[in-house]
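First comes one chain, alone, set out as structure tokens in the form predicted alone.
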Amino acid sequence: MTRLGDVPDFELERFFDRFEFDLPYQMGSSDPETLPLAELLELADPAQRRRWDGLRLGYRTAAGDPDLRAAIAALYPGRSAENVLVAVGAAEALLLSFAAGLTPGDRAVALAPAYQSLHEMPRAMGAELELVPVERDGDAWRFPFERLMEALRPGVAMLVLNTPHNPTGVAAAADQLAAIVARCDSAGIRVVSDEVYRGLEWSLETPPSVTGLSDRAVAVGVTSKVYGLAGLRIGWLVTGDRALRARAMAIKDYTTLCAAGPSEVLATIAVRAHATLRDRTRDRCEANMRRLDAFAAARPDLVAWHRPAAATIAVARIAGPLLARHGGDPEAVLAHWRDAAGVVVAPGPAFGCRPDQFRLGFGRADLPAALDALAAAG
């Protein structure tokens, strides 16, 4: 059993401590551009602007701004602002949601390969974990529904679902998305789901969040990823399940306690903003999907990749000839494209996937010169 202070090291945090502020080209980012702050505000209302120019800089309610929390309650339908806590950032929503719905000994299930939190963080609750894996097909993936189903046994107490996948892109469809938390009820088992890239799907249409199929499933939203805003570090849960919340608002008061008040009133405006900043993402990603089909097709020699169903990002694949130049040693191929090019990517062992995969980011302005830079560098 591990405990939350014998948690291993957040690799991929690691790794962008060390490259993620230093080089030009962050092309293993998740989160999509950004925008600057004055772009936000002429978002906002004249009342939201009011606010922010006469906010105070004390303490904030525990349970987050009301006007937030009413705001993110809009994007699930049949739920309110009481059915939302807010956090910093997604990372912190996990960990409160892990902490209230697990004990030590419990059974859960997760995707594989993922982002590290979501399976080291219910092991750091106690919980045995079992994988299943995304399916492969060559460079493409499949959402693993099958075999998910088969794993929702009576005895296990939580499905962790992250839907779109981080780092495949995968998604489940709305059928699929409903069977599985109908199983889930019925066989007694808490589905808590990070929702994190929803409304960034590209083949298939948006499904519900799973906090609109079942009161008791906690699903997980944040600034980041579909606004573009990861710098605000607000996140939050909804759940139906009251008891839930509860707890999870109680382990908070011993973490964070509150969220920052310009990051309260900022989020606001962006969630507000929803349909405007969602769309400004998907249309930047879809450009940048075109460019990287192109890419691939022009330089099989460096990159294989293929379209994700969902999300900013991908597991590609360095190409055998570039591999084979570099004495077949994935991690020269990617220091190589740090010193010669100031392209960064994230490492495919990061998510447990095999060290000549990465994960790449598409949702960046400045793609096409990283395109560049690569094709330079060879």
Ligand SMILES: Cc1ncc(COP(=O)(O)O)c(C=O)c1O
The other form holds:
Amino acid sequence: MTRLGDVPDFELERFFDRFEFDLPYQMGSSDPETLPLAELLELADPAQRRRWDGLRLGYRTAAGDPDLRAAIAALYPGRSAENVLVAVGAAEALLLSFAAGLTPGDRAVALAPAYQSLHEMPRAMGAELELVPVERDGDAWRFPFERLMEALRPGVAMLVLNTPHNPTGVAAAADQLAAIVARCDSAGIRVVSDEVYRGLEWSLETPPSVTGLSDRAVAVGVTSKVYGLAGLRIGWLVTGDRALRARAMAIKDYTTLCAAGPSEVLATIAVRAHATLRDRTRDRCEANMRRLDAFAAARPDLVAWHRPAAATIAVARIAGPLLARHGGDPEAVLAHWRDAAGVVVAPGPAFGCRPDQFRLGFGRADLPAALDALAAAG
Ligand SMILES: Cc1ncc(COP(=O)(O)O)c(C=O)c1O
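Please show me the structure of the same protein in the form predicted in complex with this ligand, now that we have looked at it in the form predicted alone.
What follows is the entire complex, opening with the chain shown before.
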């Protein structure tokens, strides 16, 4: 158990702090191509446009703008605005879910590797984590359904799920998810599912959200990934558990109190245009995955990559010949890519992966230029 005050560095964020904003090609990022404010406003109907133009900049309601909550609820069949709590990013929605759903000494199950908050925030709330490894078959990854089911025993308080999964892009299929949630319900385990990449599935149908499968489950979403609107910092949790939502809201009074008004109005426009923005991201990711397939086939001396089942990211590997040219030192290869090509990828160890593995994001418009730069750098 760690204290919130002693939480370890968020390794990926510390890494991005050094390289995210100064180098031309971000090929390690999970947030796909964004869009200019003017383009988002073109998706607004006249009433929303008037709301934006007349927006007053005072405090906002703690639960989140009612129009935004209603728009979010419409994405979750059977849920209404009263089931939604708006937060500042998925980052805050996760923190609130863990703070409200865990007590010190609780046992929780989580996947590994992971987006670091999904391990450190439950630990900071006093939970002991049992980690279930995502399965690897060569360079391909597989959702560890059987191992996860075995770990879901009575006595576990929470399952911290992330599907589709960062960084591997594995995802639970609808029947697997239904079985997991049913097992959790019968064993008294609360499911908190980070669903920030839901809607970006490539080799399976989009499964229902966990909040549609269980009243106790908590689903976390955000505008950052599916819509490419990370700068809005708008996330949410959706749950049928009114007591948990009330507890999360009570904690939120001490964290951010309310979200930023301009972001709430812009997020309402985005969530109402869900299919348009999602399909924009999907089209770009699919085109970029085809480019990555071609690149990996043409340059097996540089990179080994396998298409993920879902999400905007995958774990790729530095190919043996390139690694050998850099004395077997993966960090030297990543530094070479930054220095010679201006390309940033996220180091595997930031997620608990091996040093010769790295996270590759494929949602950005400049991916073709980044691949050209990598090929030229050799
Ligand atoms: C799995 C996962 N959860 C949560 C987040 C946090 O999202 P945000 O930064 O938009 O709050 C991220 C961001 O990368 C993520 O990948």
